[in-house]
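We begin with a single chain expressed as structure tokens, specifically the form predicted alone.
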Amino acid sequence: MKTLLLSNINMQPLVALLKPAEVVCGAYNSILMDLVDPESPAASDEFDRVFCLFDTDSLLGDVAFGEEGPDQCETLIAALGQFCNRHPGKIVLAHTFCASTSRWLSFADLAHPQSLRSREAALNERLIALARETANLLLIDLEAIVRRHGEAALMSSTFWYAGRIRYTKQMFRILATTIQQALEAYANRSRKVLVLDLDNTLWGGIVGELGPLDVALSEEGGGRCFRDFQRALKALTKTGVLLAICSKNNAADVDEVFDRNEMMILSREDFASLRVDWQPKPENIVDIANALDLGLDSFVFIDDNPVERALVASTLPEVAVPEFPRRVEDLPQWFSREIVPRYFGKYFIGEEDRNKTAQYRANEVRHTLSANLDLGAFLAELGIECTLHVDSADLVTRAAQMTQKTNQFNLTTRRYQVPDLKRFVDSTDHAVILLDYKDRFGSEGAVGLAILDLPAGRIDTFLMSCRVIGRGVEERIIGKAIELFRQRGIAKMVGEFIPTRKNGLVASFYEGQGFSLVSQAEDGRKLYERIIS
């Protein structure tokens, strides 16, 4: 993707920090003109992404000093909205308004009718409202960055008067990292599972030596650090991240902590999978991955023990293994400020994400049932119900998320983002089919997706969650695709298989669905056809 960076100040130092992305700076102070001009570089097909990084003080102009004048901040909000609507296929990244702390009203700024604080808040309220209704507008919180690191460390008056560069080197580095993490979050590329040790990680001390009630968990001192860490972990589960335990311990000791220690924030039900034994941790992590039907590249492992971290990092290189903070006092903020944005950043959070742990726990119950019944009896016992949605604008975020995260049961592994799915849903030449699944153990939510190119009679994308493999629901999507193609007068539909390192599971999928192999390329790509009767 090629990116155009627009601003009203000099942002050239940021370009090198955004590599390997290809970023080009627009003309100096061209941001407003480039957004409204239909012939500007921003409007051209050359750029897939447009970054709008502006200086609030410069936009405010004399208004920041109590004078009357044109409000370029309002103009920018309107221009952003119009540009995003005209170019729904472009990803537009902007940030919140953040004026400097210089206040001409001094202490009166809090309550005065011309308060800059109130003006900034009102501008951000309108900008956030625009982002909520505009699928291709991605916002980052600039004010949060300044609060965390301090205006004095991030802003340079020397650079500003010498070359209209507002920020210090530190700020440019932080901004580059934040932008990259935000784009990863927007594209739904976050990891899915956090595997945790217990002793001196989830609580202080060793439970086998101290007992379940004397481990460090309290509302004071070091015990408060571990409780706050657990609070942050519990909040993370509401964004769709799965928690798992991998601990060398006696299971009975750990059970007592969960059962008897009232200072525990987390319960067993907050964990999708638990491995508490004396097996090597890499073996248990692989076992957890198999139980959850997820790849190891979806995992992050947190353990206070450097030997265990080194073993997992060397044995399972796909698993992310961050360093553990040296001081327990740093644990909660280290997790929230460094680990979450780096590995688990989310921009869209829906009902599917909030129910993720319950879905995976229910899936383990299904696995137990399937081991005791033959397939026919198992499927009958499940009481499966499926709902098919076609071109639902409300589900484009979930559909985009599925294309980014599904690897094994994915025939073409084409990755799409929200603007792409919105374009497919709005197009009369495409159809987006989503399948919702539930059974007597609970709802799995949206688990199947197909994107159809209707005039070509082609299945562009076909994928399913591994959680429902073997339950026959994929045939319902094929049936709906046939119905939609038939409505367009298509007599023959085409399916593709594009091999990857992870999707060998579905190499022969179309052959089992009544398709005939037409051709196979040297790289393993296969083209199939099926007559629509």
Second form
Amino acid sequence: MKTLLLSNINMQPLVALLKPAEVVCGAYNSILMDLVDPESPAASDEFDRVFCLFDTDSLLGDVAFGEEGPDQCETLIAALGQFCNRHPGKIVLAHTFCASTSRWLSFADLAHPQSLRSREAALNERLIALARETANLLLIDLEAIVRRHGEAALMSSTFWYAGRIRYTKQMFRILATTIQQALEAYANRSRKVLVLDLDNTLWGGIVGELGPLDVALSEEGGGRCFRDFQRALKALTKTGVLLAICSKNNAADVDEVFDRNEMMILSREDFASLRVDWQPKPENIVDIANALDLGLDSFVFIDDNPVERALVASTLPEVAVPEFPRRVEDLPQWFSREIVPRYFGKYFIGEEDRNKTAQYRANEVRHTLSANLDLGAFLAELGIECTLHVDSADLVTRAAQMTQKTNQFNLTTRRYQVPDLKRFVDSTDHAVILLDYKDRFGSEGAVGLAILDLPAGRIDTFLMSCRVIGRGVEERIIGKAIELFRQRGIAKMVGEFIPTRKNGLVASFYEGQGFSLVSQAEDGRKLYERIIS
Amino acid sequence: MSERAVREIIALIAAELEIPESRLSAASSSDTTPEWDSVGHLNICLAVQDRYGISLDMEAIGELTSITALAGLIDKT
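Got the form predicted alone; any chance of the form predicted in complex with its partner chain too?
Let us now look at the entire complex, which starts with that chain.
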């Protein structure tokens, strides 16, 4: 597969940037002759792709300066149409006309009958109409590129006069990327499924902590960026891309958002598949792939949490896992400018694309889970470091705050104030264990807290941030509690679970930690024991 | 002209002209390197401008045709 690059200016710097594609530049300024002449290299079998990347100002010639008269733009459109028809097996890539902003008519340019602006618009209308009816003519929007990045950054008069190079290196890089993405889109090689996290991705904040109506998602204020992101996602579903959810949350909380939060743009029906539970995300993604019967190499995963991203990237290398924007306000633009063209570029959008989600929802088939995931190896590479603080007076403010704010992974949900915590820290009958977490992605700070009633051998409070679930952090705190109880001569440790609307996640937590159930009250409170002597 | 600048410029030119770095030395110029033709030279200048965030004028492009000249320029940036 070889490409011939035709131009009326020096486009040589683009050739190296298009690698690994093999691209050869045609003779300088012979773009029209090459398209029309049946004996030209463009017509030969050697090339199956022809790029026509031209300079509009040069084609316009004197017209740009107010002289009436034939310009070469009309000829180019006619020649492109003719060439494409004569060579249906060749892909011809061209771009829209884009004149520079140098206007000889200055402010009169818009109103004047010989306006460059209206001339350019008319030409583009005809070129676009031609591309619509010519299957092998692939058109890219040069005007949009210039508008986004700015003429000043993309054009260079120095290199233009020094060697007929119109563009800067930045422009050549943008052109190379755009051409590659457009060809992928034309060949229909884009990815098919976008798997999304929920908290701090589809809305701001954590629904399990804030509640379904108080997550950041709004038409006014900062929550607007998440709503705009949802709008962009909704638009993406109309191009035939499937959305799926993979979120660590209580399903009931998420259901409430879908049912009650009127700021949601997306509804359940917009998703081909939903996985809301506490399973490792790679397992859920494999599960989604099996259910939809699509390969993992057609998946993209977006999550604000770098650890989840790294886990998916390392266990499922076929899945594309882009970085998340540093600022949430960049989310909508980042998505439509970078993610969509890179992974979900489309050149043709058909009627069937509009209804793809419904079709897949109806056909969701269950296959056996056959993934071979090595989560242990990932955890080992994460370089987890936990630091345990016992009765640290410096951390009482943070500890009190954690008892106030943590709702999901919280066994008893006892809310304490700073003076309470001070009392526990100072008293010899209580111990306060605080755990700091960090891994190679950075420090999460204090993520786990236990308050022990030492003479009673009772765990008064046990809570953790949901961000670190499944990384063995719980065991470290329990281990420390056992050590402290033993020092007091306690042989039997007591644990409690007090149910709330939000802590269903840990209803069976103590069972998994070697405790046995002693009693269960009518209101769901459970009492546990574990022998530690 | 610093050694670091010479090393950087040699690496940049070798990459742009697609030749091994061993073919270039502090004494090389467009006269001693056949691949360093007018197109190659413009590619080198585009790359220098991009890499060092500087804006060359036409006169400079005409003069920066040796490793010595280019290394001297980036020492000043």
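Between two forms, the rigid core is defined as the largest C-alpha subset superposing within 1.5 Å. Numbering follows the first chain given and starts at 1. Bear in mind that the values here come from a model prediction, so they are computed numbers and not experimental data.
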Does the C-alpha of Asp57 move 2 Å or more between the two forms once the rigid core is lined up? no
Using a rigid core alignment, state whether the CA of Arg342 is displaced by 2 Å or more between the two forms. no
